[in-house]
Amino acid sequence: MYAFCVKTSRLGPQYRAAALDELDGGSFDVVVIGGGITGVGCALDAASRGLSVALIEQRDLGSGTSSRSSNLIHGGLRYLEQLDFKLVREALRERELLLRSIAPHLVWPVPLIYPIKHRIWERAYVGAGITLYDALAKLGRSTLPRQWHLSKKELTRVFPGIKKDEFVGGIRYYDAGTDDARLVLAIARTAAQTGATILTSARVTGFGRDEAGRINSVEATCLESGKRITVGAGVVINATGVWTDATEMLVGDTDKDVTASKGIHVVVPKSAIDSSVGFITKTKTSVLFLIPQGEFWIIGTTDTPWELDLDHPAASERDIAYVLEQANRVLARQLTTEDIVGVFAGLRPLVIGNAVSTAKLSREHSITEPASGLITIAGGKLTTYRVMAQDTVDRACEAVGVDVPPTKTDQIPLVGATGYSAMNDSREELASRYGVTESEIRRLLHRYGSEATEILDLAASDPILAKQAPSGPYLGAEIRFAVECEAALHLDDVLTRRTRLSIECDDRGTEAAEFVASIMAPLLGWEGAAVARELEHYTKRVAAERDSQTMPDDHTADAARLGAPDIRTLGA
């Protein structure tokens, strides 16, 4: 068992076995729900400024809104036309923070063309726009070069592949990239690091009040077991994003604070788009991105409201068609279905306000205390979390009238950024050090930073753990550092999250999913009835998204994914 004296970034089976028994009775400042984004940069302020906390995820780190984005770490260059300045300031230099030092392996410069039709008005109206984005980016210290005015000319050979009679040109800028659920899986284990106690797969189903009627304690199930434990908090922190309203219920609170907006995007191979660079436009309803992403490019994005089951936001036909349609009035060679590879659904948590479109409603965070004791955050983006997780916790500790210091994330690298830089330029050595390319040797680096030894160490120890996995490029090692240090407890968490081949390759995972589970088994203790489950439960949700995007309209498309049973549920 882990003495959680011991402070540690391994959130293995013995972890969680030892953070339940701990949660179980124990009493902490701050107690988190949800382990988004918003929940673990809250789980690490609170921690790093001396609180003792605790954070219960009902399912799988990440595995709602934060992991289901565009993967852009951006200041937001369309908030620029609503005025709100404040907001991309804030957002570009929490951009170069992750870019520099607290994320440098996770976030990287992505350089993005916006296309100009109208040679004088909306060049000098864009240009213009793109020379405020830079300008606020440089009061951020921004490392990343500044807009590039392209010509007809230049913006085809950069990105060759785009309709040539379309546009005159276009201006080259740079944001930043990232992987997201990788991104939310660092900082929760930094947050473990620097001493939160972190449980998933448990779901708080009530709270416990004092005499007064402050909410000082939290009910939660273990998912896993079944088992049922209580929580002593000084505060608790709802950081639930699109379940923020259910979350509230449980104390009666039955206002309506956030509506969902659902986001879909496919993913097609490098080899689809013939381009350098990515692309950024707006379109009648939304926002196109063509964003490169390693051997793959992401495609989206949609925005529509979504009033069903937020457990399964489901991408159906028309959402599908509606992607690839805007993405074709830019392309030369036109995308068909037959080109994509993945397609992914996801909800944003948008705070209520009185615009009728959700592509308005506020994409700034709101903090209310809607009882006693409990203190929701709700909004936001990603690229903001941190300051989010310093507003919130902020909030938290005045409610209860502690004195905490100022926070500190802006200081603290996460897990694996410290020494990547110097491992990056030494990937030539590493890579003949290990018998391995230079190419895998990015690849590790971009995932895991300076742990990056650690994952090729286990793989020539155990020529199973050297071996690839069938359809993707992710090493059996991989797989087993997933669940001894960041977690995952099955299969839908390593195909879907820990890696990406459920969006990665053509069978979505199914292929890999018996070279995957047969390295989980003996780590969590699976016999042969508990594989069996985890890949029939894997092939069912494959094959419910693979009907979802057959279907028509949303409706239809939520039916045939709740066809796929909720493993968790089962397990409990």
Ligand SMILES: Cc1cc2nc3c(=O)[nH]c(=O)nc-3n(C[C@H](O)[C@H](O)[C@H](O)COP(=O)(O)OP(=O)(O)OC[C@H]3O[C@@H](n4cnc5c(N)ncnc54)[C@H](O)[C@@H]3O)c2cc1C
Given for the second form:
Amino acid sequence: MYAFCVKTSRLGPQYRAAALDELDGGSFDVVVIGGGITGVGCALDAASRGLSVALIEQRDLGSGTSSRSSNLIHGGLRYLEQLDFKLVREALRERELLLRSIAPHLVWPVPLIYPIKHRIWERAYVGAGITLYDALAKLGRSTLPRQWHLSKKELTRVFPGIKKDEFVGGIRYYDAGTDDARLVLAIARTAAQTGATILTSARVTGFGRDEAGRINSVEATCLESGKRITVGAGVVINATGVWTDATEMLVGDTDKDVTASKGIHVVVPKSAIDSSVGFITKTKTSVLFLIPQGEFWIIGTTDTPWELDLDHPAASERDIAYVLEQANRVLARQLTTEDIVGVFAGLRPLVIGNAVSTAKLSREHSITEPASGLITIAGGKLTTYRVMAQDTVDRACEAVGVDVPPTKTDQIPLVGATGYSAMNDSREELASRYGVTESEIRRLLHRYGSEATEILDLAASDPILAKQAPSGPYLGAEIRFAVECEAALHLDDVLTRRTRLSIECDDRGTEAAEFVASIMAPLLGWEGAAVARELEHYTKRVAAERDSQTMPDDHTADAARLGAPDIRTLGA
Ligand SMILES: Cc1cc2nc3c(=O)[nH]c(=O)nc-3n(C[C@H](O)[C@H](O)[C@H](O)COP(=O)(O)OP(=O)(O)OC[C@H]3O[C@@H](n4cnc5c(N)ncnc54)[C@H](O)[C@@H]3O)c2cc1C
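We have the form predicted on its own; now please give the form predicted in complex with the named molecule.
Following is the full complex, with the preceding chain placed first.
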């Protein structure tokens, strides 16, 4: 059998088989439900404090909200307006830690413009807000440049594509960007390397209790094989985002604690907007972000209640029209649906408060104990996952009377972080050693950090692995790495989260699907019928999303509507 006691960050199919065996009938200090940023953060925190940890995710790592965000690691300027200084200061400290030491390969500075329409009062008001933002950042030892006031002329120099007569100037400041899905993955792999056992494609369906009524186990079903397992737990952490209430229902708690608010983004090519900086401004119901990411712009977002299927949120025609309309209020060259190469929709898990609209509900997290032995963590944001994890593990240990050392995740670099800076400094040398361009080295370093050479070595070992996927920059080697080290089990995992082919190509990744499947198939033991099923499911998922995008009102993007049953429940 696989030597499981070896801590590894290589989450391939062999690892998964061994994890399933280990969980079945096994017992752990902590069982975490949910493999979004909150759950993987908790798994890393608990494992690094010496606890034995199992994490169970029903689909793919990051497949819920955590791969559908605006991809910003930010303090949240708008929370300053709500006078939420604590939240902003905490988030800015996390931003700095991620940029500097935890994930310098996956988190990068993003210059942003906040535009000004009114010369005197608005410049003073916004300027004061951003000064405070910078000051709070400095308390967290921020290394990012401070704000810079721009005249109208300077604004049009850095952002030539802006409507010339709309603004009198702007304020330039910095936040940070990331690839949310890859950040989740890096945290999960680091947790595994620290000793946590990660099992994906397994749904928690129930709980067991001891004689005193305390929860002491979880029941789960492997969605690949249908196998049912029982996992002993000292304490269970419910980190299931918008599914929080569904998970709590399994222990008979019928209170509604979390509401889902949908936010959508559209993706357009870099050439569609002439600017060297990102852009942020308030809209009637949300915030408009234009965020540069690689060869694309991510434009969002919306904030509307979502009451349909939590598994398959989708953008409607109205959502897309709204985002384009907001962007076109500031852009000289008007964007149309023709410019859009990708669209994605996510659900914010908002803790229910007294606020009337979802835009006003708190982004802070809440930790509760709905049943003895079950700790629920809800709300929060991507940026503050580490603090949320620390609070949750503290609370879980307190609930079961276990003494643990304080968290040390602020000192744990994620996989790929150690050695990244040195490699980044020697990009030119790496490029000539591997016979690729320096920009290709930069692309790989941002995705894999110091593991980039593993991708380059794989590519050098086999011409198929050196080939690029049709309609995208991703190499065959990256697809193989996704299966062997990054827990990818299905085509959708690779096309949507390990790569971003599903939102970076007009064809939404369908053209690359066969190439990707041809590399995944031998590694995952797919025969002809399995390959056909994966391709059919992916194509129908894309069709369901496109279909929803032509409807004025909300519809789910459940591929089952088009006759493709959920790929993860076929074996169950
Ligand atoms: C439009 C939008 C933009 C955003 N932008 C930003 C941003 O720029 N910066 C920022 O910091 N934050 C942002 N956020 C917020 C952030 O994305 C979320 O707060 C965060 O991703 C929530 O993570 P989570 O782990 O709690 O939930 P999820 O990522 O949804 O994870 C929950 C997981 O639980 C699993 N699960 C559910 N039930 C079960 C079960 N029974 N068994 C096993 N597993 C189960 C699900 O499959 C899922 O993977 C944004 C959110 C949205 C929607």
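Here the rigid core means the biggest group of C-alpha atoms that line up within 1.5 Å when the two forms are laid on top of each other. Note that the structure is predicted; figures quoted are calculated from it, not measured. Positions refer to the first chain, counted from 1.
Comparing the forms between these two forms on their rigid core, the Cα displacement of D554 stays under 2 Å.
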